[in-house]
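Next comes just one chain, in structure tokens: the form predicted alone.
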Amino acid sequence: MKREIAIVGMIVCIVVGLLVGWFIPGLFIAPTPTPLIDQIKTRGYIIVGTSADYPPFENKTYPAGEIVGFDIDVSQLIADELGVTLEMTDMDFDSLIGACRAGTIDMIAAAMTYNAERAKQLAPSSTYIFVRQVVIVKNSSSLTTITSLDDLVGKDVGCQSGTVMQTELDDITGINVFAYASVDILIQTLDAGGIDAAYVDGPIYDAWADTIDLRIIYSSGEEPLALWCKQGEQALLYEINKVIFESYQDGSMYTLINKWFGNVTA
């Protein structure tokens, strides 16, 4: 008897279940997110994440501490072709790819090189820029001019955390490697004698070099500098190349190159 009881309840389980099924199917069907493109422009501002010590790319205005600088006026032709605001957050370099990650921000634009590491955690645009990399010392400094990185070993070498140029000095065994999160500070830790030289992308040097007495004794070839949003966000992505291609073509791309950095014509 006992047994017919809970035969006869199991199937009364099988049919509930079914019936369950049948008149409320989105309990079994999970939902479809919205793309982050609808988002942002159901919200009416994109938030785009940046590391504002870093000029002329980004940087705070003093005494206003507004996010001025080229990826800010890249972000902003960005903004405005989804027809919506543009709110710039501000944090060190190597918390960028984890809130992009995480979506506390909708997109990175911090002269972010492309590499396949990184393509591996979010999605990259169409280079935006090319940049060389440097390596600077104070003019006064022992140190001349080097054919390689390798000619450091030895040496105490500055760089920004969390940036390619830590990761090529970490590869060299022997180079003692020091690395900030803020290029202010390791500016300035070159300018007060605490370390032999710093390793910056080429346009970090214009920037200071009138402020520091500083000289270049290593050049790198140029690398890319990509844009970056969260995987699987086709459309966003397409928006962002699509503005990246039409400013080189209608030359507005060039205008802000020669605003940040001069000496380039269309």
Second form
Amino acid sequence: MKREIAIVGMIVCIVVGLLVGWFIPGLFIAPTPTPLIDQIKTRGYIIVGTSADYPPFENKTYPAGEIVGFDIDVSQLIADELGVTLEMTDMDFDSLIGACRAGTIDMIAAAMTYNAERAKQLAPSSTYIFVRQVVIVKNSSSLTTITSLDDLVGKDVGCQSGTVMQTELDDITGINVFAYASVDILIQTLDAGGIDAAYVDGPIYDAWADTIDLRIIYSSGEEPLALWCKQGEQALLYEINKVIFESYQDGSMYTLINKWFGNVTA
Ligand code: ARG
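Return the form predicted together with arginine (ARG) of this protein as a structure block, the form predicted alone having already been given.
All chains and molecules follow, beginning with the one already shown.
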């Protein structure tokens, strides 16, 4: 009898052991997170972050305060493809990468230039447009055309915080770099004579040259701009790239380029 009890006891132990063993990993292994694309579709809208101080890429209309621009129209194409509505969120340019990594925003559309440093933190889309970078001065400035940024040594040069312009200027010893959170303040400071020059993307010159008498003294080669999303969200990145690719194929991207950059000379 003792033997039977012992055998039954052993069997019970084995069965209980197997059951516990079966369930325990589930307690330790995190459940697979829902892909961001599915979260967006369930929620019904995509949150796109931008820094709305960069016409014609993005700016706020006055007095309505609506965010409009090339990047918003491109984002709308992506929202349409996903079958959701578009929600634009405005923040300082240098907060965008952190917000996207934290999941506060699903995508960045902010004329953000591709570079390897950013690609370590977020996933870049394929290039959606190329633009030049320009150093601008007030037309009345005594500064003349330069062939390299090195020629700005000794000068007070402004840029937006967190931009590739800031990185490039900071790399040159002897330039007095002034980084502003907002491009509106940057341009106003240039206009008021607070700095000698400002370093921005080419189309911004055209947008501002209407209201302020400006002149370009330096122009870089064309740089690729990307849309950005969290790393590891392959399905979302695939849809973003598909929209870029197809809009160039069916011509809708050229319609947008013409709409927003039609008069661009820079
Ligand atoms: N292209 C530059 C960069 O990526 C500046 C972009 C600024 N964009 C903006 N929306 N203010 O660093």
